[in-house]
Structure formats: C-alpha cells, structure tokens
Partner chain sequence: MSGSFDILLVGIGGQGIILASNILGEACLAEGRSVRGAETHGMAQRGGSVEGHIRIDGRFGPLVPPGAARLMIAFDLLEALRYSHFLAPDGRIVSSSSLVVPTSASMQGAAVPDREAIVRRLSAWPLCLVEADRLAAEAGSPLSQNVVMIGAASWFMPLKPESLAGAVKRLVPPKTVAINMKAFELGRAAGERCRGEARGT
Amino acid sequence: MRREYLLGNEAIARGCLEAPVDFVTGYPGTPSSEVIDILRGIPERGYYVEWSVNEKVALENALAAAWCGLRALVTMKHVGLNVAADPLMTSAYTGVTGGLVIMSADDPFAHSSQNEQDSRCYALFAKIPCLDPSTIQEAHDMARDAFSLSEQFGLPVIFRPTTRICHSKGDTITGEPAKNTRKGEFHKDPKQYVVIPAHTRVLHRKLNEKQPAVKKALVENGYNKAVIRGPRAVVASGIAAAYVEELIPDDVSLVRIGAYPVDEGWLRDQVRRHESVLVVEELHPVVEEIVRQVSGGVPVSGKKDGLVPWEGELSTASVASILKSFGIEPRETYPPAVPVADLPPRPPILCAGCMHRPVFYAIRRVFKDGIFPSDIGCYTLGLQLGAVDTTLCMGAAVTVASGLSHAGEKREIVATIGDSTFLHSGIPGLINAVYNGARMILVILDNRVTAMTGHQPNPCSGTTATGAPSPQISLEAVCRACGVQWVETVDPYDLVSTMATLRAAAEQPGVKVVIARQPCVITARRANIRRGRFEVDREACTACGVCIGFGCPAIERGEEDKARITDLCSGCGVCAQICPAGAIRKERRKEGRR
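Just the chain, alone, in the form predicted together with its partner chain, possible?
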C-alpha cells in the first residue's frame, strides 16, 4: 500500500491496474483522457491498449474482449457515450463474461463540453449498474471493484466520475498492480450473442430479472449507505456527497448514494424515518426522482422545488447555501463573494503559430459572405476569429454543411473539421454529402494529432497508443474513396497559396476538400522543430493593427500602438505575410537564443 497525491484519473488508472484490466480502449475527451494516457505509458504492460477512432468502435472492441472472458475498460466523456449508445443498449442484453467497465466522465458546468448531460440516465436506460464516486479514494476503489461487480452479474458497468473527480487531486491509498493471467477465448453461444428478435425477447427478460439482486448487492457492499441521526436527512450522490459531508451538522442524517440502480425498499426505509428530506445532486434529479417515489408522506426538497439548481456544478459554498435554505445550519457559511467586474476576459485561445489560425484567416478573407460550420476540437476556438458559425457534435461540421446546402442556402458553405474528428465521425457524413449531391467546401485541419485533449495519437499520427509505428492514413485517398472529385492539400503557413486554393475550390461543383496540413505547434516544439522568430521593424510599422486583428497571442500593441512580437512567437511567419507595410521580418538577432 502506498499513499500518494494523485489526480482522480491517475487514481482510476491505478484501480484498473489492481483489478487487473486486460483490455483498454477509448476515445479521448476531457475530462476522461488521462486514464488511457497513463495506462498506455506504463512499460511492460500485461494488457492491450488502444486509442480507438470513436467511442462506438471502442465500446464494441471492448465488449468483444469481455465476451472472451477478459476484463475490459473503455473510456470516454459523457457526449462520447451518445456515440456508443447503440452498442451500449444491446450490450446489456448480451451481457459479458469478463468484466466490462464503461468509464463515461460527466462534465457539470460544461467546463470543456458542448452539453451537461448525465451518464446516470444512460445506466438507468440500459438497465446496467452505475458507480458514481464522491472522492478520489472512492474513484480508485470503485474502478478496481467495478470489474468484479460486472462479472458477478454478467453486466457491463458504467463508471461515472465527474470533472471534479477526474481533475481534482487528493492523498490516495493505492495497492499493488495485479498480474494479468487471463487468456481471451470466445465460446460460441448464438442465443447470447446473436440478437435476432427471438433471442432478444428472452435476453430482455433475463436482464430485468437481474435487477433486484444488483440493487441488493449495491447496499450490501456499502456503495449506498445511510447514517441516521435526527428527524431531518440529506440524501446526496457523487461529489455532492463530499460537499454535504463537510458541512452537515451532527443531528442531521446523511444518506449517500454511490451506485445505481438504487434499492427502492432500502431507500424507503431510510427516508420514512425522517420528517423531511433534502436531496443534493448535480445535473439530472436521478436520486431525487427515486426518493420522491418512495417518500410516502415525507416532504422532499431538491431540484423540483427549486432549492438545488438544475444546471452547472455544485461546490462547498453553494451546498452551504442550499442547506441554509432548507433550514439546516451548515457548519460553515460563506459570504456571497462578488467577482471584480470590468476585467478584460482571458478565454482560451489558439496557440501562437497554430496552423488553424491562418486557415480561418484565409477562409474569412476569401469568403466574406460565407457560412462556416465547424466541429469539436481546438479549432472550435476559431469562433473568436469569426470563422465558426455552428458547432454541434463530433462530425457535424460535414453534415450541417450538407444540410445547409440542401436547404437551399446559396452562400458559399465552408466547413472545418480536425483530422481526428474527421476519422471519428466525419467520414460517413462526407460519403453522404457526395452521394446526395451537396455543394460545399470541407477544410480538414490536419495537425496530425488529437491536440485539444492532450496530444493523443490517431491514425494520422503514424504511431499507436503505445508508440509502435503504424501506417499513416491518407486523408487524400480516404476523401477520394468517399467520392470527392476535387481534393487539394495546402500548407496553411503559405497564406497566398492557401487562399488561392480556397478560391479554386469555390470554382468547382459539388463537394470539394481542402486538406490544410502542418503539425500542431506543441508537438512540433516537443520534436525540437525550431523556426526562429519574427520581429517588427518599428520604423516601418504604421500601427495599422492588421496583425493585431490576426489574433496571435505573440503579437501585442506596444508603444505608440505599434505592434510588438513577444517571446511566445513560434516562427510560423504568417504575420509577415499579412502585414501591409512589410514591417514584420525574421528576427535578425543572434541565433540560438533558445
């Protein structure tokens, strides 16, 4: 046993090693990505690990491994579970022989997401167990134990930490990694694995029959527990339980829900011992709905009477005020704190030298009246450059663009999508657009890596998750195979030819693809690629502000409003191409300053 200061996702990875896990798949998505990043970085692994091209692919691979008796983990973020929802729902019917743990990390407050959906709802929908940790230690322990729970009932298990678990840290006690001893072997059983209607009807009944025993086990193993101390009770789940525990006085009962499905009979017994009950949870009122079902005449407060917010994230401070409004004096109260107003915002921005910036600049210059659907990735930040008009979900840049085209939109439609997102779910949309005769330009922003989530390799990168070399997919060939007649590749740092290519694309009929390719500046820097730096000739600068409008964080206004290039410059040189006065040039000072 060791005590370490671990990130939630590190603790989860450690738990999986202790299980031990035999097979790991997933698609990166904040806040889930570090689990595989840690597992793939461990030398002398006894398990298989891959970054899959999307969550459906990841889940289906892992499910097959679990059918072979292995312990399989598949990781994703909440919106990724939508992509994997199709196999998820049926995996509950087929069941598993090895343990299958589906980590779906939720993001209350949408710190880094397009919505705030609640993965617990998927677990209820699919009728499979869901574990919902409230601390880092619990995340570690639950991740470790989820595999045996899955095997005990022959069901996939959803493991659902939230951002404040995945990306928070705590002193954590971990054990020793276990040795992988299992050999995967598939035993044919069509009645279990071929879901024709005749089999499905039987499998659905069997799935329903498993439920009471699962509910009972989750109380017996202590995931759902109650401490009865007075006439009032707080029922809390996930990290909200930790907030409540910090603040709750000694004469108030605490019911902690750490796993689903909840045993209604047990919960009824806890609730009905009280005169009033408050339910505190983030996102969907999953627990509150069950408490209300079993409460009898006991009054229940929570989201439905407005005490607990339906959106966003809870905190110790917000839980203190919820307890107060319910009539419980919290152990600690916090005065309302007002942030300082009128400060310039500092939102996340594209890096200095990022290849996406000149592409957006070129698109805006060439298509002043264009419509710009985009997608999920660093390049969504192109919003700040006026070059992102829509963002819906992975792959939707392509499908929204073709939909706009078929809707009769006559303006030029120029969609942007990253390499990883294109491989994730852009390809079917592209096939559909070509086949159905859309008119659009698709720009694939190919930086050769899944950058935003932490530089995970993808089939464009040329290495697998474990660093083994693998052939780089040809996006050009894929696009042509999808039926695209006109495919051109450009260097986004060459602004003139990028703009010329976009103009040429507009002249062509149908679906056109422009692949804009440069490595991500962060990977380039790590690979020790140095391009030198640029500087402003103060005599020549007219303070026109054109380079400032480019939005590069390495360019700022200096004295007399003239431009100044800072240490952040990575030497892409695009600003030198846009400066109307020719005042930006490669730095002339001594080489090798860095």
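Here we have the form predicted together with its partner chain; I need the corresponding form predicted alone.
This part shows the chain on its own.
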C-alpha cells in the first residue's frame, strides 16, 4: 500500500486494476473519459480494452463479457446512460456471472453537458446497486470493490462519481494491481439469457427477491453509516457528504449515504433518534424522499422546503450557507466570490484554424435564410457563428432536420454532425430520413477523431483504443449504403469549392450529404503538420472587420483598428480567402524563424 496524489479518474482506474478488471469498454464523455484513456495507455495489459461506437454497444459488449465470468467495466457520462438504458434495464433481469460495473459520471451544473440528470434514479429504476463516492479515496475503493459486490448478488452495479470527484486531485491510498487469471467462457442457459415473457416474469421476481439482501449488505460493508451525537442530524450523500463532514460541529449527527438501495429500516432507526433532520445532496432528492418516508414525524428539511437547491453543483460555501439556514453554525464560513473587475467575458470558441469554422461560414453565406440543426461536439460552438439553431442529444441533428422537413418547413434545412457522433447514433437517423423521403442537407464534419472529449480514436481514425491499426470507415460508402444518392466530399479550407458544393446540394432532391474533411487542428499539430502562418499587409488593410467577424481567435484588431494575426495562426488560410481587400497573405519567412 502507498499514498499517492491522484486525479479522481486516475484513482478510479487504479481501483479497477486492483480488482482486477478483465474487460473494458466505453464511449468518451466528460467527465468520465480519462478512465479508459489511462487504462488503454498501460503497456502491459492483462485485459481487453476498446472505445466503442456508442454507450449501448459498449454496455452490451461488457455485459456479454460478464456473462462469460469476466470482470467488466463500461464507462460513459450520465447522458450516455440514456443511450444504454435499453440493455441496462434488462441486464438487471439476466444478471451477471462475472462482475459488471457501469461507470456513469454525473455532471452537476452541466459544466459540459446538455442536462443535469441523476444516475441514481436509473439505479433505483433498474433495481441494481449504485455506489456514490464522496471523496477520491472512496472513488478508488468503491471502483475496486464494486466488482465483488456485483458478483456477490449477480447484478450489474452502477458506479456514479460526479465531475468534482472525477476531475479533482487528492491523496489516495492505493494497492498493487492484481493479476488477471480469468478465462471467459459462456455457459448456455436460455432461461437466464433469453428474455421471452415466460422467462422474464420469473427473472423479475428473482430480481425483487434480491433487494433486501442488497440493502443489508450495503450497510454491513460500510457504504451507508451514521455517527450519532446530538438532537439534530444531517443526512448527506456523494460529494455533499464530504462538505458536510468538514463543516458541522461536534454536536450534530452525520448520516452518510454512499450506496443505494438504502435499507429503510436502518435509515429509520438513524432518523428517529433526532429532533430534526436536514438532507443535503446534489440534483434529484433521492435520499430526501426516502428520509421523508421513514421519518415518522421527525421534521425533515432539504430540497422540498426550499433549503437546498434542486439544480447545480454544491460547494463548501453553499453547504455552509444551507447549514446556517437550518440553524447549524458551520465551523467555517466563506466570503462570497467577487468577480475580478474589468475582466472581459471569454466564452468557449473553436480553435484557431479549426475546420468547422469555414464550414459554418460557408453555410451561413450560402443559406442566409436556412435552418441549422446541429449536434453534440466541438461544433456545437457554431452557435456563436449563427450556424446552430438546435442541439438536443447525440445524433439528433439528422432526425431533427428530418422532422423539420416533414413538418412542412420550406426553408433550406442544413444539419451538421461530427464523424464520431454520426457513427454513434446518426446513421439510423439518416436511414430513416432517406427511407421516408425527407428534404435536407447533412454536412458531416469529419476531423477523423473524437476531439471534444480528448481526441480519442474512432472508426474513422485508422487505429483502435490500444493504437493497433484498424480499417478506416468510409463515410461516403456508409452514406450511400443508407440510400443517399448524392454524396460529395470537400476540403473545408477551400472555401470557394465548399460553397459551390453546398449550392449544388441545394439543387438536388431528397437527402444530400456533404462530407467536410480535414484533420483536427490539434491532432494535425501533434502530427507535426506545418502550414506556415499568415499575416496582414497593413497598407492594404482597410479595417473593414470582415476577418474579425470570421471569429478566428488568431485574428485581432491592432493599431488604427486594422487586423493583426497572432502566433495562434495555424495556417489554414481561410482568412485570406474572405478578405475583400486582399490584405492577408502567407507570412514571409523572417530571419531567425524556423
């Protein structure tokens, strides 16, 4: 055993190695992505690891491995669990032989997500255990122990760290990675694995019969515990439990909920020892609803009387304020954060030289009155360029565009989606659009990588998660196989050609696909692709601002309001194509510059 200063996701990966895990799948999604990135980067692996094309595929692969007796981990962010919900709900019925841990990382405050949903609700819905760490040490320990818990009850286990756990660092006591010795083997048992109605009814009853023992074990294993020391108590879960423990005085009891389902009898005994109870948790009032059910008349405060917010992320400062409102004087108070004066707003923007920017520019120029559904990825930032009108979930750009078409919208509908997202869940939508005769243009922004979550490879990249060579999927062939009759590929850095192709697409009937392909500017830089830089001829510049309006962070206003190109320039050259005065040109090599 040793003490290490680890990132939360690093601690989780270490816990999986100590289990040990035999089979790893997942789809990238902040804040979960680093776990597989760490596991796939270990050179001497005794386990299988893959980036899957979506969360449903990842879970079904991992479930099959667990049926074969292996210990399997599948990772995703909370919204990914929606994609995997279909196999999740039935996996509780079929159960597992080896351990199956489903890491669904929640994102309170929606730092990088489209909603703030709570994975604990899925666990309750599916009737499977859920482990909810409050510290990085707990995250490590729970990730390690979740496999045994899964095998003990023959059930998948949801492991639910939040952003503040995944992306914080802390001292962690770790052990040694264990050696993989298991060999996967599937044993046929149709009554367990073929969910026809006659089997399902039996499996559902067996699932319900497991629940009391699961609840009891979670208390016996120390995941749910209480320290009784006064007439008032705080019941807390997840990261909020760590904040409460840091703040409450010695005469206030603390009940920590680290796992679900909660044993109602045990919780009733803790709650009814007190004169009043406060429940502190992030997102849905999962714990509070159970506390209110068992309180027996003990006054309960929390979200339902407005003391604790229903949305957003808690902090030590906000929890201190909640405690004061409940009548508990916290051991620490925190002054309100005061923004730095005159600090300019810095919204997230596309990188300098990003291939998405000229595509959005071309779409806006060609279709001034168009409607622009888009999707989840870096390109969602096209919102700031006026080229994103809707974003819903992975793959919805295609289906929303199709729906707008069938709703009778006469304006041109131009949807944008990334290559990874198209492979994730865009293909069924495209098949549906073609099959049902939609009228739309789909632009696939193909940068050959899953960029937004940390440049994980995908089937367009040419390598697997472990770096092994893999056939590159032909998006053109996929689109044609979906029934699209008109498919064209463009270089987005060639603005004239891109705009001409978009105009040509508008002349065609039905569903048209334009594939805009350039490598991500970050991966291109890592691959040592150098295009040189551009500069502004100050004599020729008229300070018209057209290049500034293009939105590239490498272009700024200099003296006399004239444009200036900074060292951020990656040499894409699109700004030179849009300058009406012809004032932007390839930089002349300067003496001493390599």
